[in-house]
Amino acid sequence: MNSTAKSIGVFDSGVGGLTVLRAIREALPAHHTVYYADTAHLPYGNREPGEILTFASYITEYLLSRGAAVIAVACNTSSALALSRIRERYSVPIVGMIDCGASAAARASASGRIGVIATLNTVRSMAYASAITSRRREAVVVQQACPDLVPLVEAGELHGAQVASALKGYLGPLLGAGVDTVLYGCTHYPFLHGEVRAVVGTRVALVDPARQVAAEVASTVAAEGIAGERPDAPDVRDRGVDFVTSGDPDQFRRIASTLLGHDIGEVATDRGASGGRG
């Protein structure tokens, strides 16, 4: 690893890993922080695992190149599929959802009935399900591919009737197999919490791996020595992050900001990654 690097990789298929941004934000506010959105390529739901892991080393050793010094792969499609390869390619630490995830939920749950909303090929690749019964053996996890929910938060509608029928349609499944327990098994899901929770009522717990990821970020620096660089700035919302897209650097900065509930500045481009793996 490069020994001048102190800056937090973070990067995702495009605003999802927003929700995983915040989080480490709040929780190493003085950081310098790199947020990757490749938006040319998503949704990665439904994409080849050979492409996941091409796009996953390609913005790894972006990250690097920009000082990571620590790397969250806020995405859980890439943490399910292309996490093990990258760890075995890079040497910087690099933090994923699906331990964070099944961790918290095996903890959340009284019954042992865990649902798990998640792209298809999160779904696909049971890496959930794997992780939550190697932490609890006796837990049922019932799965479910969720295709249209990351179009939705991409376009920005997080309320309406559209989206109310899809998790309707989503989760009714999870509450006929009895769950009591909702892992958000997509970095997007987050931003629709208030709908999910009208559908599922306040008996079933959900569970968001953002927290426990920037919690584990955050142990990896501290372990590390990844000095902070800016520990008195009065206001550190987001002046510590730098944006970078690799689609439209507009069509991001509106949405991320509606998102974050504040304008995020200039978003750059990596031009090289959407006309290079397309």
Contents of the next structure:
Amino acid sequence: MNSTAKSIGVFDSGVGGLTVLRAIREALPAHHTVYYADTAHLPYGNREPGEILTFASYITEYLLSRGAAVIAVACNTSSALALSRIRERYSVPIVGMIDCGASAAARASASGRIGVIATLNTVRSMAYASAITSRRREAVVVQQACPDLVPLVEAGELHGAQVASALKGYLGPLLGAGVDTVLYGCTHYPFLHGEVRAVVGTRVALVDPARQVAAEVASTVAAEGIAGERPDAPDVRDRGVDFVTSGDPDQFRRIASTLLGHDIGEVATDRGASGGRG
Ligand code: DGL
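Moving from the form predicted alone, what structure would you give for the form predicted in complex with D-glutamic acid?
In what comes next, the whole complex appears, and the chain from above leads the way.
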């Protein structure tokens, strides 16, 4: 491990990974964290798999250059399509979404009939289907791609007729298939939790992998002896989180601040992300 490395690196295509950042901050409130939102390339859900690996490698290198000693891939699409490759390429510990989500869903379901809502790429990868059935052989996994949800969350639209009708369309087939559990297989979706609950009712368990990802990050931090506190930070809410985007920093600041319920402060721009990467 790099002896000067001391940060936690977190990345997603956009604001979705904030649901994971929130859980990491709860587990490790004093650790310096760098959050990278690749909004210049959003959404990842329907991009070519090769592009997802290119983006994940680029961002991993960026976060390493910012002193990351552990990286949380707070994006299911990147976890499904690129995690094993970036783990091979870089020696830093990297925590992904799929194993955490699959374990949590396999535990939460009584009947073993589990719905997974995710991006088209994550659904096509079958990563969740195989990770869940490797934990519970008898499980029946019903997947549903939800391409309209990420643009709604990125626009800050968490309520209203459009959200309700999109969710009814996506969740109806899962309810029809008799699932007792729905896994949020995209980090943007927990921001729609209230609306999802309104559609599925109280009998269906809703599983967000974020807390388990945060627990894994925390145990990695402990095992690796990553200090990372920055006690000089002026405000406890902002202590040690640096936000970086490949897209529009003002827009990211506005939406992220609304979603997190407090002003996240200045957002830096990484132009290296757009240069030549499409
Ligand atoms: N939030 C991401 C995920 O968990 C990616 C969403 C997207 O950019 O399509 O899959």
